[in-house]
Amino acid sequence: MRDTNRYDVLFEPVKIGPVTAKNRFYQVPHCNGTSDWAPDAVARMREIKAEGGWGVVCTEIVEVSETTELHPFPSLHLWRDADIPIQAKMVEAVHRHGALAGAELGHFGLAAGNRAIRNPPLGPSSHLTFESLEPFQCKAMDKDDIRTFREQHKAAAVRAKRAGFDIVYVYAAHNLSLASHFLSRRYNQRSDEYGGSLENRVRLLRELLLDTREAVGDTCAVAIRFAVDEMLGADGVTFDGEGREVVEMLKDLPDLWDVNIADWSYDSDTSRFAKEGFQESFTGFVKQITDKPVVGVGRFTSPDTMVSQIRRGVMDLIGAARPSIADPFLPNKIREGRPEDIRECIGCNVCVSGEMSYSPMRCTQNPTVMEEGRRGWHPEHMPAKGSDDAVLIVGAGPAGLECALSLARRGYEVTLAEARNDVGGRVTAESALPGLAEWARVRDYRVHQLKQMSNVSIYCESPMDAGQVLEFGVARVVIATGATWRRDGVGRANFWPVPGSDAASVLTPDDIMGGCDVQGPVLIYDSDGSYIGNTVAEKLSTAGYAVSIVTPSPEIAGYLFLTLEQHKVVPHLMKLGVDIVRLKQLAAVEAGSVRLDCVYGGDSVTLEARTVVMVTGRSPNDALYRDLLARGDERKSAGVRTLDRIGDCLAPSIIAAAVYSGHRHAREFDKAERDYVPYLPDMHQTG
């Protein structure tokens, strides 16, 4: 074990009002995509973090009353006493490992849809809500509404205390809370004592803090989660303007300041646009104003960066959401002197995409997240092997690497064969695209772990055909040979090959990432809608080519709405001079040009293009699998008992899906059939 003295400060206890955190690792509130309809799954997910060493583990937003809800987004509730035992499950699980449990109480205000309860959303003034495209408008709260809301919030705080929570939040962040909407000059057009001046607009927030302290402050710490900057300049709260003033006004009221920037897309900015510690320039002033403990976030994965934040007085507690998802055991790995074993967050926001698509949270780095309760998976523990079979895995991309690592941890002898001269597959290629460098952590973590294992052999520059696989003489063969971008334009919008797509001027992302020669102007036809089309556009535009990106969709990079990046990607492309063409389907590739049809039946247009890059669909590289599958008798004679395929070779998808596929295959390696464990509600709905 290496000397860890330089990290000792991270394991000092921190007093937060009437409670004490055992160390400085603080899992700030974050969503998970299941909430009250799978409380056992949520409790187990949070418990794993407490087991992994996090000193404080918090819920996501807990709705305080029936006047606010986000259906169909899953939520937690403390509407009534019947909700207490449900939330207590998470508290009990976290307490088993000596961590504190925090409850983030909130009212969504203008962000609520109230589709299920069908009550008008509430806000400081009459205003269109922004939760959806539906033309809902909120009710402007009168004094009775405000009084009722305060009573409901206070009652929810008491329920949180009865559930056993140690920290109770007042939520004023992310543009997702009624308290923040009252603070906002954009939404608060009131002329009474709750509107106008900042002192008036902060009144409700002050009252909520005082109410909560009165209700539970004897045994629970009262925390405020506050966005010190809305990233809107003069149109919003700024860290050097009203944000600072709010902290100065309320500095002594809460026991803890949990500070960030708004909205959620800025607070959870991706690695493409923000690096570790990116919030310090906005939130660093808070510790200078208040004597109360301060927690902040910045996608922290480096213990040296964490220590720097503490030593320089930026914060008292290291806050994390995404890093705690990618590696729930991050604190313990630092404490045990093995920070190199941390499964570092890559900042891809696949975790966010789960919540945004009404589904259980996923993670590219941690395939076990939200499977801790459903399947009994643990991020650090694997079941022992079920046989002495040796395993050959062909393909060392994300699926092959994860499968090899997981099988090796089970005790199997694993040989990993890769046709290229390096491992990583699509991860290696895609992490070289603009802004995606941190995605290489998916490869690097697994390669580092595999190199420490004596039961794994890795061979690069080792392409294998069916005969060589059979000659290898192992009982278990796994094919993980990935997928290749289609050149013919077939994908989401085009069901048949595009005329002219066989021309030499037609390339794919694989060609661009491989360094193929390009002639401008370049037209990128993107019906994939993820990050590939726009990062390729950025790469080529930065290299000096005139670039157009064409999509049959009404918007560029629709998938990136789910990862909270779309609103940044589009202006970034515009700034680079990339021409954006929407609602056009590629009809034909011609000499030096393309013909585009309007998806709604309008006139066709012709655009100049000496190079066309097809970003449409991918084809599984499954020829080796199919060849082996066809050789049943030969497989039997060679002693090959099982033949499987995983990752993109099975079904092209995102990197997270490939990692999950490899991990799940290793978990179920000894089973006759894959487990089918549906996510079913394990409680009644409280609405």
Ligand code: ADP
Contents of the next structure:
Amino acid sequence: MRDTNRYDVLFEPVKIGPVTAKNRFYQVPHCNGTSDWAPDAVARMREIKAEGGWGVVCTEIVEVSETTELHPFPSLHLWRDADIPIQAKMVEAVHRHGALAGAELGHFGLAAGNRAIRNPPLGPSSHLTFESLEPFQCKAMDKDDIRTFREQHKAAAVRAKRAGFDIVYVYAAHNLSLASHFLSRRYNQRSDEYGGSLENRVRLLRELLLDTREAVGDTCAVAIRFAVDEMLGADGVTFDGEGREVVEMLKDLPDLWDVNIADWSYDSDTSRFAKEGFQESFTGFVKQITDKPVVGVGRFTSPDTMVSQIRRGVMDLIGAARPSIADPFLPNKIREGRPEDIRECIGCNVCVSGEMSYSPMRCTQNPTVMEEGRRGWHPEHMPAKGSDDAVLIVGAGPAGLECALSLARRGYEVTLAEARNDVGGRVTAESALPGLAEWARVRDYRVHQLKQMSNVSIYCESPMDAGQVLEFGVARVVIATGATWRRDGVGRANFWPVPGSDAASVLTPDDIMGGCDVQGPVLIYDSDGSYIGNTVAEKLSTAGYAVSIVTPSPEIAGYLFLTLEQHKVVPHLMKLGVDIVRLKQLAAVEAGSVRLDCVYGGDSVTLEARTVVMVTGRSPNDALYRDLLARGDERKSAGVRTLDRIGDCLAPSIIAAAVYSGHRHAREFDKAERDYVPYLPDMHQTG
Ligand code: ADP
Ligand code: SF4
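Now show the form predicted together with the named molecule, given that the preceding structure was the form predicted on its own.
What follows is the entire complex, opening with the chain shown before.
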């Protein structure tokens, strides 16, 4: 029998000021790339988490007044009374399942461009703003501005209370908050009582906590979200310096300490750079200073780690953003004694890339996220099958695995045929690259679930051709055969094959992941910009090869800007001794060298390279699909009624897109046409 009692501590109620959380599972504030653009969709996404057992569910940042605005990033507002009903949607949805609702009130300070509202951004002293390429500087706030801001913050707190929130935040984290900009010696050069000593720099934060308590503290808990360390050493707050002193100064003022590290890239560090529980060495001290409950984060997905955090007195509430996105039902699965069913976050930050590209959040592990309202998808429920048709899926990569699982959950009889001797496709290959081991969870979760099902058969070492598919004799065929890296260099920068790219010395990431021999020095030509070029560089460099990575872009790994990793990848490669060559386009592969053209028309250069790895574009593996498509009559007489392709075979993309493609195909399997839904059905603008 499974010992579930050891997790009971996670389900103890926790008193937070005047309110009580029913358990220790706390969804900390997190953005979603949607906010006020589609409040019904956001409310439904939050509701699903409450249904899944989270004791507290919070908003993303709610801007307190028209002096702060983050356009084009979507965010919430409590600027005016008219905004209250919009926020109340989320509160009502969360309350329906007995969870508390928290509102993260905030002012972006120097981080706001105020591009749409066109009021000058505000800061403690005159300084360039962060979130804009434009040369905008903030207005240094005078005493009237500070007074007005405090009144606006207080009014927003009252509106939050009227919307029904149980917890109201004062925000001083991520370097995205006016209160933290006042706190910072970098940005605060004031000579009045709000500048100079730490006591003075913390004054605004203290006043906001007192104001909020006075305004709503009778019925609402007042929380502070505070970054105890900015990872900047002497230039910032540190957990053993001013971070600690601030906690000591304010220890009894809030009802709850929500603590983390800054900036966002460190708070939401990826599995490539940080492992579960990575914030403990920074935030662990807080509970020793305050008697108030403490919530912290650390990409917690293991209930044993969570229990350890509580038992060792690191925190009182298990905070989670990404683990709650990947599996909104994580608490219920632990409560029901089936933690092995948790769809664990892989720490890839594809969710973050949604917000960073001003688009609704998506998740590699959870294809239903932000589709709960728009498409009516539930992460744990699938509609019953619409027919008794048997299904053959060819290819067991993320698309094939997800499609098989989702169809099997619907009750279909599914056969999954895979050419290789293992399943997982690109996930299996890529998770063996340096730092990406946790990505194997995409495969492992699905394989574990599939093994519990009696209506799925998986056959490895079964490469299928068109004849074999037709012989198999099923009504429904789905092709999920993936994509292959191109060898000819065609991609984002090169429109035509690179001369010399047919040489034996030219390899692809598939070759490297497959264990192909290389000879140094190695030159990686990366116009793809994702994690592939730089993880391949790391792998080869660690294996002892001299490696250069060449990009036609101003910087390598452009895509990783969206996952908050780019500025970590560059120094990481530099430390490994990888030579980084920017703004050069591959012109030709020659014997033992390559010719590179300057993208701005400057001089060409020749670099020595005995192996060239092309990380450029990918070609869909759609030969099987096309062959079957061409055999219309044969298909008909074999009884194949539908033939579809999904995932990278349809359109090469990120793993999250393959999982989504497989899931969507299973949802729409019985429909004559694909569902049409507007991309943001309840588009709503405030202002
Ligand atoms: P996706 O991301 O779309 O799931 P992957 O490339 O990760 O694509 O996975 C595709 C899988 O399909 C790989 O594991 C590959 O071995 C398998 N595959 C490709 N062609 C065939 C085929 N003809 N028969 C069976 N399996 C195939
Ligand atoms: Fe975790 Fe990746 Fe999903 Fe974000 S997108 S929640 S990091 S699995």
